[in-house]
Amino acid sequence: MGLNPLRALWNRLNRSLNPASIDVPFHLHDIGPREVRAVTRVLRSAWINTGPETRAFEQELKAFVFPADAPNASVVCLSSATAGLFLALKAAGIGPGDEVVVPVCTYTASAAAVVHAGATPIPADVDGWSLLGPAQLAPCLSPRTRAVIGVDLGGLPCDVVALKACLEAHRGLFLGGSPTGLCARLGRPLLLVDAAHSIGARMGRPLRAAASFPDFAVFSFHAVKNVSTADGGAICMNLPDGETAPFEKALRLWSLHGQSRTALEKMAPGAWKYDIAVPGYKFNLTDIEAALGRVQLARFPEIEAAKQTIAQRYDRALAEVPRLSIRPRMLEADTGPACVGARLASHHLYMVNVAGWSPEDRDRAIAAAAAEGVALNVHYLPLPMHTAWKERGWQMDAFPMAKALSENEVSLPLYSRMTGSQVDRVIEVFSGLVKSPSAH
């Protein structure tokens, strides 16, 4: 009896994925025969857990993100982006008594990783694009600040150059807090970027991968992301000379129970003996997942181009819809020495704001669209609106920009397998709701 609601949901989902149907789900993964062949190859091999396939995926990600002449760059694959954020903090020695600044316009994982590490998340407001900027960061800094987590919401990169400049400008404040570990050696708080939405995003002069700019960028390979392993993640690190190798070693150690040899290494004849160096975690990515990820990464230009084409169709159709503001996917260079240059988003989300809509108007519109077979979403309700963060004393009124942007934000379906008729259906239903007096 208890399975009936789940079965009904599954049947409804299957119906919505029928190309002949007018129903449009919010997301549909793009898995094809190449991915199936790659996973099958690993399943038929002698090893399916973390091993050569995962290492190959890491090297391909490194080449995707970093220029060839980046000797201090490295990539470690893990079970999720959340694990990556947590382990970066943990391996850096950040924990109880330390503070980490996090913008409130994000998914809970960005801040939860800080709590898991034993540190204190310090919530920050956002700029007009729902990103953490230097103006929002500066008031949150204290002598106990040990890291800052920027979030590339929707795929648009935050300005890491400006954030680093802000940290450098407050170096005296930070050094007065007696930092230790990696933070002390850098002489400033760490700059991490939650890049769960932004694999493929670019920035700078000349343009290069956005993930190559911060100390750490953490990708997500969750089912809805532009590169998917069903679930999974990776830490991309670019640390000063002499810091990367020991940090990478620490990450690998912490991600596999603190075990001195991997399971594959222990399979070698006579190599059963190992040591537990630290009481670590189980955060590894498997070769099965990595095989899927390698094909997805190779197909990224194709998937990104398809999503960009859909986004441009939305742009043209919605440009004249009254009260509608489309979130930018490109920001031109600002001025000043602390400017990163142009920022180009990865096409993960298509986010819009409807002027004059209250949260109740937005919710009614989403329900009305669902009744028409079109799934809309919101990214995100800011963290202070959720119980876990309210109970930490976070109050929404303290973050006026995040509050204003979130109240009437709507995300439209954007995935590479969308058909032309599905795109047209989204445009028809959503623009009709925005124009309709009864929707607000």
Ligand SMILES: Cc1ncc(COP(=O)(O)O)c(C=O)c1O
Second form
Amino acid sequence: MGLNPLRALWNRLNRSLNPASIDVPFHLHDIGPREVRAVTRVLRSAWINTGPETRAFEQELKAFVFPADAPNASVVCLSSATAGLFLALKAAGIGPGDEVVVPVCTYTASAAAVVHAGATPIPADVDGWSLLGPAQLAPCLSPRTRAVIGVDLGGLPCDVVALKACLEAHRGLFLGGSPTGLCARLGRPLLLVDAAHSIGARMGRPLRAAASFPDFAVFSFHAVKNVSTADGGAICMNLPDGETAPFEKALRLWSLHGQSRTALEKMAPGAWKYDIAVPGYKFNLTDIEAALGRVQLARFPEIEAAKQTIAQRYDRALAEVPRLSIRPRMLEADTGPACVGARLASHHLYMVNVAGWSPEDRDRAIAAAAAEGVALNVHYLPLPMHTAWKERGWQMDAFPMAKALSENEVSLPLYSRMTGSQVDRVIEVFSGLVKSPSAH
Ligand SMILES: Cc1ncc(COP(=O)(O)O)c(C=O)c1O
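Switch from the form predicted on its own to the form predicted in complex with the ligand and give that structure.
Up next: the whole complex, starting with the chain shown before.
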């Protein structure tokens, strides 16, 4: 497989003669002078670890995600989404003997966090958009189910309302399993969303932040995400009356050694003494990272608009390419009663499927594009294709939809700093590969 050979030869020659020729990495962060100024300000201040910047970032995230009148809403920043998923389970008392349902179309962290908590991840197949839906969830439920982790793959939000309705419909099953703690008080398993890809996604009637719907939504601020702190994460929570404040306290305690005073509080004259309430972890976000995140969040509309423009340009150019199906970035409302309404993706990934491509075709195409200086990617090889999960007995054939959707999936570069020439180059190289007669 490859581009037209003459064209490929010309491109190679051009690239070797012209070092400034157009290469397209898969991602480039969008850090500008505002971010540099904010980080510099913290570096020059008296405190660089977790402190006022992190608290301000949490408040700004809360305002970004939740309506102003959401008394039970709260946001806690942490060092990564993986830490957030793990800690939400841990603080809810989920551990050995408990089961947590996770779709297999995700990054390993969604399921690894369950293993870290000592619980058992139960792998689920996905719907036509690579998301966990009620039809895939229901067969995975048991009296031991204590949580469900939906994953907003590529930024398209899963239908939390339908998932919650599915859990409500199985209430009797869970109560038979004698749940304790938060699960017992809710009378159902917890609903978490791995929102690593979906800050900015919206859904509902009227539309609001997708992260405001589940019990917990966990963002990632990893370097390639729409809002980045280089590495970092946040748990957005919205629990019933009286549950949020103690849960938030537990999260803060567990994330910082179980220490009764924060590092900053201990700095105050005479405030050196502290207790260790639990043998905690070290998952805090620093003020340097938070300063970066605050500017990124403020710039989110600008970054998202730039990505949307690129995605629309791809849409137009690829619409006529045969055998291509572009993953939707908007789903109209279903008609069912337990349906969330419309769903709008964040513009995290631009995912396409190429009908007729085998995994080998896909791999050859990615290699051919790389030879042309264009980085393509795959999101993701489903978990049962990785050693760690295979060794748990997870077999790809048990997840037919995940298998079908992932085998010929390719993600195109999508980031706000892409130039028009880079976008054109991706279109030229990728559509050339799809149209190539040797492509299948
Ligand atoms: C779907 C998904 N979940 C979780 C994570 C983990 O995020 P973090 O690196 O912030 O722990 C990632 C990271 O890329 C991801 O893609």
